[in-house]
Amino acid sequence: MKIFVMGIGLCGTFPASGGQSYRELIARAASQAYSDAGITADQLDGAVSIEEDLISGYSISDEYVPDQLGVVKKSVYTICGDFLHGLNSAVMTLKTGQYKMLVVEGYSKASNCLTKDETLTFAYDPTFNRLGVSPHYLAGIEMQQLLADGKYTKEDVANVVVQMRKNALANPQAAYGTNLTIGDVLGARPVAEPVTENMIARHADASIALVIGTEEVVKSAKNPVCISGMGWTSGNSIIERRPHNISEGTKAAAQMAFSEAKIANAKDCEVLYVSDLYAHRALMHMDALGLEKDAIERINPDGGVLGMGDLFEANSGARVYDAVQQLRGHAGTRQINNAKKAMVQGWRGLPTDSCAVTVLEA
């Protein structure tokens, strides 16, 4: 059974959402997606909501979703993970044959959060909270290990930031497009040596909605895109027992997705998206995907997380949004020629190595 992205919507991204509530962000993105898919909300069978109670700031956060998505009294369930985890789960739900069309939603209202870094500490073992160190310390350990291997230098890591922020200049929906130098990145305020402030993505507000459906209902869409492969897995959840120089989660997830999509590797895709929540992590994920460092000029034509902003669980949703635009030939000045296949890799963020990979085809 083939599953298709029928419609896409994105409301944002900006450092702050101009007074719009998270409900307004969700409703606007959903309206865009329904219009793009050529449907109305009443045709949907349900929704998958990708969000975390702790970050949203209240319990059972998905209880507010039905109103904004127009799926009152219909099935809604929540995935607490990266957007790709939710998308892949929604695809599997459709493949059961019980539903024909779902909307997948994720959002960030980071401007509501006063203590974002402190919130991150809750993801660690409780004993960590008593140490009084930056919650980004694990990023520092990872980057130290990556550099110790000798394959990459600090300049290579800084170049990721330079490239992503430059890419964002061509994306009107990106919050942080600018021209930086490697010196600007390396000379920024140190956060967790050798990680500097510019190597960490800044937060932004946005909402992403995707309408996905089976072959039975895809005819209503003008520009459907096929989800041809997907995979998800995690590296060792015990921090002390996993390598910090490569993403085992990405490597295993990619193998699953590439096998299902019947492609050999990431190089078979014209369009590539890799999680760059931290600059060094982009290189780690690229290694796991079999991409060399010179491929940095090919990844994340939308600017990635460094260029568009950290959207919490919705990060890879923004990448899927851009991938669909690329495969449709609607990406404007950042359009990649002859884009037929796109690969999107997503990561849940520290302290996890929980990753997912999805392959899309025009």
Given for the second form:
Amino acid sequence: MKIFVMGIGLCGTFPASGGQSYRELIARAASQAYSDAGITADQLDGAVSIEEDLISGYSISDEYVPDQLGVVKKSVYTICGDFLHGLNSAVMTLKTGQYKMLVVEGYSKASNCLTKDETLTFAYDPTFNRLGVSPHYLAGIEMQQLLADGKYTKEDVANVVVQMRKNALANPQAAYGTNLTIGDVLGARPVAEPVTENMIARHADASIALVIGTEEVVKSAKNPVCISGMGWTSGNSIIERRPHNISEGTKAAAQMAFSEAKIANAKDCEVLYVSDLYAHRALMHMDALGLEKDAIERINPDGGVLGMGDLFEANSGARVYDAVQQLRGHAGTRQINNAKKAMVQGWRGLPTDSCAVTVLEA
Amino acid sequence: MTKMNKRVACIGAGMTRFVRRAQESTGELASLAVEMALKDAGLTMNDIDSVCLGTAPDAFDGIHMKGENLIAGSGGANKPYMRHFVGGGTGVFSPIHGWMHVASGQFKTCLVVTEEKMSPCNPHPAGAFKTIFDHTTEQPLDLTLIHIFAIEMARFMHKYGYKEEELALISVQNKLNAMDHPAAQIAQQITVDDVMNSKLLSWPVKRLDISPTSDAAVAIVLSNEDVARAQTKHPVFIEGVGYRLDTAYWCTRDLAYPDYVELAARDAYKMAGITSPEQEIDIFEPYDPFDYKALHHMNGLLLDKSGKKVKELLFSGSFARDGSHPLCPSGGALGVGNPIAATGLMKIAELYFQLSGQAGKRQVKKDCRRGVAQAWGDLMQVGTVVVMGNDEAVRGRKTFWSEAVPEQLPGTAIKNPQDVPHMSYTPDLRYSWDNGYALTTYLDGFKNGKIRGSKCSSCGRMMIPARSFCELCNLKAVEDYYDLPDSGTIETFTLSHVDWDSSMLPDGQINMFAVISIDGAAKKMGLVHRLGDVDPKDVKIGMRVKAVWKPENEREGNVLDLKYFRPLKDGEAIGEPKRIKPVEMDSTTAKAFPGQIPMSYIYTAGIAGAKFYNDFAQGRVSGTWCEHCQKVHLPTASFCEYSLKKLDPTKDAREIDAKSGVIASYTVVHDDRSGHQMDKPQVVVQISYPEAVGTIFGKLETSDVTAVKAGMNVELIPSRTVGEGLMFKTC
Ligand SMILES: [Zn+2]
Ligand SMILES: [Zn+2]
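For comparison with the form predicted on its own, provide the form predicted in complex with its partner chain.
Below: every chain and molecule of the assembly, starting with the one above.
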């Protein structure tokens, strides 16, 4: 069964979004996606939202999903994962044959959360891993090991930041486009050495909505894009027994997605996105996908997480939004020539190695 | 929805004992249930293609993104793994998500795991429920879950004419049924009088109307039909599923009847080919966190808004295990316990036991072909429904589960987490929520002593709180604002003796909360607020009330500017809705609303952690030998995350030379846990030991952070402090 992205909406990204409630922010992306898909909300069977409790400031955040999507009393559930986990789950929902059209939604009101590092610390295992220091410590451990392997230098890591922030400059929707040098990045304030402030994505506010549907309902959409492969895998949550120089989660997720999409490897895709929530992670993810480090010039044409901002669970939603634009030939000055296939890799962020890969085709 | 053609079967189940406080950590609880479920299904982790996890709020276990922490214990390491969430409905949604994994054709098998550890939450898990309410318009009222249940129960009794002692019958029956359940936490033989005489918490809710808070995990194995037929002669199939989520504006609907359950049930019945649920379903496991809830949900499951069928069945004794419509033969949440997500899956497991003839003493008297389980959650808002069936009725099978006694189920009950190695922790979780366009005008109304609504030009509803789109009209923009009369009618209410954190209010204090439909707003469109200037005995549904405002100079632009509603006096005038100009947005009028999640935690270090920290305090390091991996796992482990086999941290302990540790990786950290720059940077090290797989993370005591190198030899500094006590020094 073939599943299609029928419509997309993105409101953001903004360093802060005062004047719009989270409901208003989401309603805007949803409305965009519905008109892009040529549908109205009442035609949907339901929704899959991607979010996590404490970041939103609620203890049962899924309560606050249906209204601003216009899907009250429909089949709605929440995935606590990266946006791609939610998208992949929604695809499975459609593939059961019992549902035809869903909206997939993720958002970030990061600016409304005043204690973000504290919240991330709270994600570490209480028995063994809350050490009383910055939750970015695991990024420092990872990058240290990655450099020790000798495949990458710290300049390579800094170059990821330079590239992404530059890409974002060409994207009018990106919050953090700018020109930086490798020296700027390496010389920035150290947070968890060798990780500097500039190597950690800043947060941003945004909402993203996708309408996906089966072949039966895709007709209403002018520019559908096919979801041809999906995979997801979580590396061990016991960080003491997980390798920190490779992303096993990405490797396994890619295998699953590529075999479904019938492609040999990531190089078969013209458009590539990897999670660059931390700069070194972009290289780790590329490595797991079989991409050499000079491929960084082709990665994340939208500016990635470093350029568009950390949207928590919604991160890969912004990548999928851009991927669909690219495959439709609607990406403006950042359009990649002859874009036929796009691969999006997503990561849940620390302390996890929970990763997902989705392949899209024009 | 169409009749289901891809069959997905449940072929195994496992569960821990349900206890008030477990010594096991979050992940350890899950691992115990998983190990049993695999054994029951006759499979190993190698046979498991995918894993999905259901667990309710992060605020219970006290771990943000707790699904990620639960990967290892759920068997999700290096597997396709996802966590799904629909609040209290998560338990029965879990097999639905598992069904999606298999019915989509994506996987042959899916391990479905649910876990809830509510006991770390202090002072009481109920406190976590304060932050399920709308942060801006409801949380300032200090509401918690028991209030909203009481409010719904009062409405249910009013609409369907139930007396409190009639609802108590469910509590009595379910706790009795639970006497035969090996996992049960509060199985007991009680009478209706016991329920009626138990402590009044929030009228009409009494202590024995409620299920307890619990720690537990439950797991099941789902597979496609081919795998199922190969593994068992008695597979139990998922025949239909449904899940529906209603609006979060819970004061805008009649709480007496769960439309969302009915809609979910209709979806499930359509897939299962059921047209008359009363005749075609043999066993019912509706969610019963409160006694009235089982009946409330049964009305929805029988698609009967009149409530007549359920009343007849209740009063004729048909809900008993030997009756025509056995209800909660497991003992339900009221008897077995209520570790939210795990409770729902326990109900699914009960259908599996009953329909595969291995329910032992709990086996219902009638032959059964079909059962339905249901869970509910959020703000009286979500219904999740699963219909299961077998090929032919079967009974009297002798299996582990038919004979199981409490001693055979894993899970270690403790009285107090402070009796075992533990850690206290208070996260600092603070927020400032953007009010946005509509709520800015709404809260400005409170400052001006007005209740403000906005009107949808499509459906014509006057809505409160004011919103900038209509959730029922394809997100139609709503830009028309009104001041409404500050009077209304009580739709339902509670008289509460408990505070938001579950503590009892001072003697004589009663907090009265009511849902009030506001004059001038659309039918049933209301808000929740306090009542005052009225004797609690005189409060009635249908009573007319009017707002009492704080003096103008004390108002701050939040819902507490309205002190409470008092009875409307005879002949007192009521205003008319008046169209107003909304607040113009600029950088001074665009406000944000402050809030926080006010919880603190005491975590046990778990079974493995207890051994680890006892060793650590003596300057020793021990790993755990794993027969499956043929390796020593470090840190100490009570299960192997690759095979999900149980390990014994004491019996399988392997002493490791504590002086043999070397720095595998390290980082110099400049910020503290909240992101504030520290005066002195600290070094975090990852230490590996040649004799073990795995490492230990900790801090390095050093005066010169620049001298730290990978490969340096270190030894530990003995400590009993869990977490932050993990310190090393160079040898
Ligand atoms: Zn409307
Ligand atoms: Zn092992």
